[in-house]
Structures are given as C-alpha cells and as structure tokens.
Amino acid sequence: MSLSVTVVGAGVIGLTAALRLQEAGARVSIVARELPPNTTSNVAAAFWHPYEAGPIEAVERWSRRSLDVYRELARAHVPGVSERDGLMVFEASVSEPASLRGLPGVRHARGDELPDPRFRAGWFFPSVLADTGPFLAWLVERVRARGAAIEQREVRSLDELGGDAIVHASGVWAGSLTEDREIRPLRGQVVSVGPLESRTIVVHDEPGHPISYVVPREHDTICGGSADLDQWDTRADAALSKRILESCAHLAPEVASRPVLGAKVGLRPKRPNVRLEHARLADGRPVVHDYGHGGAGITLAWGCAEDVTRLLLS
C-alpha cells in the first residue's frame, strides 16, 4: 500500500513537493491556511534568481535543477511558464556574479546594452518566468487530478495531522509549528504597471542597494522591490511604491510611461539556511521540513521537491 503524506502549505514549495510525491506513488493531501491565489507565492515576481537563500552549495544545486524543470515546462506550454533573457546590472565594475558561474548562455553586457548610465557592468543570463497566477492554478489542478484533497484551515500543531508522513512547507508561519526561532518575515512589496514592449527581466541586486527588478509579463509588469526584515504588515505603502517605480525606471525606461495597476505585499520566509531535513513527530511518524527559502521559493522549488521525495520514499 502506498504511503499517505500530508503536506502543510499550498505555496509553490508545498505544491511542487506534493506533485513530485504523487508522481513517485504517494497518496497526498494538502492542508494550508491560504490557498492560491492568496498565498505569498502568488505575490512573487517569480523569475529565476537565487535570492536571500542558503546554503550556497545546496542553493546552487536546487536552483540549477529547478531551472531545467522550468525549461521543460515552458517547452510543454505549461500556463504562465516561459523562458526569458535576464540581465543583472551593477553600479560597480564587477566580475561575473557567483550565482551565474558555469551557467550556459551567460555573457557580459556591452555598454550600449545597459539601461542607464549609472550602471557600469551587466550580465545577460538565461532565466525563466513563472507567472504565479496561471502557474499555481496549474499546479493545483495537477495535484487534484492525481487525487489530492486540499483543505483550507490553520494548522496549530503538526501532531494533529493525519497521514503516514508529513511534509512541512508552511513558509513564514513555520515558527508557529516548530521551535525554530530562525524563521523571520522578510517583507517584500511589488508594484504592477502596464505591459512593456521589452520581454527581458532586469534586476539590480548589489550589496549596499535595495534590490530592484522589472519583470515583464503578458498582461502587466511587476516592479520591485523591498526587503524589510521582521515586518509583518501586508498593507501596501504608497511612499515605497513611489520609490520602487523610480528605481525601476532606471532598469527599464518604459516603466515611467506605463499606468500603475496596483501594489501587493508578501512575507518571504527568511532563514539563514533553508531547512530541508528529515525528523520525526512524537508518535514516530516521519516529517520532512521544507521551509525558509527566503526570496527564492520559485527558484528552488523543484530541486527541493525532489529532495523531499527522496528523503521520504527512498
């Protein structure tokens, strides 16, 4: 008889783990306090970029594996998933970023390819976009089609859950279900503007500067961002939106001429290192913790999901 697994969390981390477990033969149910389209993952700009996650070696492995999977999904025309060019820009003259080293298709940007005179270096890299509305809806449809029941409710203890095993992927709320005091909210705000002609994802992620990025999608453009540690407020801040749009106009001048469509806030699950490990509940049942992905949930999801599956089923 196949193993029954309860997955806690219905963001991208929980849903990809659920799907990989089902593909390996497990019977899966999902319990979450929020379901798509109301998860933190739904707020994400959702382009491939390892951000605010560790440890370095594991993040590289998880992110590279996830990039391969997203490329496969894009070529299979999965809703919301597309291959894109990315451009990382820097105000300092820097060498190739560590996160891009050894990645095929990376090249140094010429001066006339940089979007603003303030930038002195840039690197093009192969990326992917997972527009979270259609993509997470597709994931929900896939796990349901394979028999998963999905229940929306707040879980107060992992011990209260049924199943032969548990996958704990509750994101920023993980601290309320464990004694882990290292998980903290990293508040991120994004602003949506009208669609751009350019399809290139542009990101400025440099020490001493707040991260900013422009992510063109089919019907809008996501502009970010912010990274405010230990902030739980999910109300959009108008002054911050103004600052984000000013920064993003340096990344893509088209942004300044597009109508503002709205702003959203998500709470990234920040932790010094992703917690992906096998443990046991008081009654002896196995639990795999899979949380603390910072700003890289989309980027790490498939690599982590495959490790979760190996830990539970191998």
Ligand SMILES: Cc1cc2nc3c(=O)[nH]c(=O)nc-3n(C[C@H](O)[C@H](O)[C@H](O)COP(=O)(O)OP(=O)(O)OC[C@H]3O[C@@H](n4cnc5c(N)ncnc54)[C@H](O)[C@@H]3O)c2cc1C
Contents of the next structure:
Amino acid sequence: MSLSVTVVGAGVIGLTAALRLQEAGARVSIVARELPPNTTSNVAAAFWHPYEAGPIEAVERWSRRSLDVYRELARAHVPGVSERDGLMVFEASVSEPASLRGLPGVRHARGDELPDPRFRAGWFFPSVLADTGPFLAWLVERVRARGAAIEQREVRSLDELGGDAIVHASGVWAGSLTEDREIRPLRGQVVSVGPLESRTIVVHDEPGHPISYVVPREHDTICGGSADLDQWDTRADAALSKRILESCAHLAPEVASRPVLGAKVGLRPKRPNVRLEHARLADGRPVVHDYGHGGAGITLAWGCAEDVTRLLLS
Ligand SMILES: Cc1cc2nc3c(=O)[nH]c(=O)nc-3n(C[C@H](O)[C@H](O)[C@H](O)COP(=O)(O)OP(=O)(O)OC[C@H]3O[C@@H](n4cnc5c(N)ncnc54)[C@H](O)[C@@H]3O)c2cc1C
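The form predicted on its own done, now the form predicted together with this ligand:
Next comes the full complex, and the chain you just saw is listed first.
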C-alpha cells in the first residue's frame, strides 16, 4: 500500500511538493484555506531570482535545480512558463553577483545595454518566468488529474489531519501551526501596466535600495517592488505604487507610457532560513515542514519539492 500524504497549503510550495510526491507513488490530498488564484504565490512576479531566502548553499542548490525544471517545463509548453533573458543592474560597480556565480550563460552587459545612466554595471543571466495565473492553475490541474482531493478549509492543528504523513507548506502563516517565531511577513507590492515590446526581465537588487524589477508578461507587465518587514496589511498603497512606477521607469523607460492596470500585495514568508525539515507529530507520524521561502518561493519550489519527497519516501 502506498503512503498517504496530506499537504497543507496550495501555494507553489505545497503544489509542487504534492506533484513530486504523487510522481514518486504517494497518494496525496491537499488542504488549504486559500486556493489559486488567491494565494501569495499568485501575487509573485514570478521570475527566477534567489531573493531574501537562506541558507546560501541550499538556496543555490534548490534554485539551480528549479531553473533546470522550469526550462524543461518551458520546452514542454507548460502554460505560463517561458525562458527569459534577465538583466541585473547596479548603481555601484560590483563584481558578478553571488547568485549568478558559475551559472552558464551569464555575461557582463556593455554600457550601451544598461537602461539608464544611473546604472554602472549589469549582468545578463538566463532566467525563467512562471506566470503564476496559468502556471499555478496547471499545477492544480496536474495534481487533481493524478487523484489528489483538494479541500478548502482552515487547519487549526497539524495533529487534526489524516494521512500517514503530513507536508506543512502554509507560507507566512506557518507560525500559527507551529511554535516557530522566526517566520515573519515581508510585505511586497506590485503594479501591473500594459505589455511591453521588450521580453527582458530587468531587476535592480542592490544593498541600500528597495528592490525594483520589470517583468514583461504576455498580456501585461509586472512592476515591483517593495519589502516591508512585519507588515500584514494586504491593501495596495497608492503612494507606493507611484514610487514603484518611478523606479521601474529607470529599468525600462517604456513603462512610463503604459496604462496602469492595477496593484496587488502579497506577504512573503520571511525567515532567516527556509525550514525544510523532517519532524514528528505527537502521535509519531512524520511531518515535513517546507516554509519560509521569502522572496524566492517560485525560484526554489522544485528543488525543495524533491527534497521533501526524498525525506518522506526514501
Ligand atoms: C510582490 C511579490 C513578488 C514576488 N516575486 C517573486 C518572484 O519573482 N520570484 C520568486 O521566486 N518569488 C517571488 N515572490 C515570493 C513568493 O511569492 C513566495 O516565496 C511564495 O509564494 C511562497 O509560497 P508558499 O506556497 O510557501 O506560500 P503561499 O502561496 O502563501 O501558500 C500558502 C498556502 O497555505 C495555506 N494556509 C496557510 N495557513 C493555513 C491554515 N491554517 N490552514 C489551511 N491552509 C493554510 C494558504 O491558504 C495557501 O494555500 C514574490 C512575493 C511577493 C509578495
């Protein structure tokens, strides 16, 4: 008889873990208070960029494994997933960013390839975009097609759940289901504007500056961002939207001429380190915690899902 696993959470972390567990032979059911399109994961920009997540070595391993998986998905025409050029720009001249070190396909940008005179250095890198609307809908459809029941409800205690084993992927709310006090919200706001001609994702992620990025998608462009620790308010702030659009116009001047379509807020599950750990419930059943992916849940999801599967099934 195969192992039955209950996954708590239907964001990118819960859904990718569910799919990998099913592929490895487990019977999976999912319980979540919110389902796509109403998760934090749906708000994500969502391009490959290891941001605000630790520890460094594991993040490098998970992110690089996930990059390979997204490339395979892009080549298989999975909805929303595409390979994209990324360009990281810097105001201070710096050496190659650590997150890109050793990654094939990285190249130093020439001065005339930088989008604004304020930037003094830049690196092109191979990124991927996983447009969360179609991509998360595809994940839901895949796990359902493999037999997962998805129940929408609030879980009050992991002990109340059925199954031989539990995967706990409740994102920023993980503190209410554990004793963990290290998980905190890192509020992020994005503004969507009309589509751009350029397909390149441009990001400015440099100490001393709020992160900003421009992510061209099929029907719109996501402009970010912000990062406010311990802020739980998910209402969009008009003044912040204005600041975001001003920063983004330095990354892609076309942004300034595009109509504003809307703004969204999400709560990144910030933790000093991702918690990916095997533990036991009071009755001895195994639980694998998988939360705290900060600003990189899309970037890390597949690598983490494969570790969850190894921890439970091998
Ligand atoms: C503005 C913004 C931009 C971002 N851009 C990027 C990006 O470009 N690239 C990238 O890699 N990452 C990005 N991120 C980060 C990414 O969105 C997160 O790391 C990721 O969504 C975390 O996924 P998750 O599945 O852990 O959490 P969530 O998507 O929040 O899913 C948690 C799930 O658990 C459920 N849940 C919680 N508590 C309970 C409970 N008690 N009972 C039942 N269910 C429960 C929720 O309902 C939900 O289904 C961005 C985030 C924001 C806010």
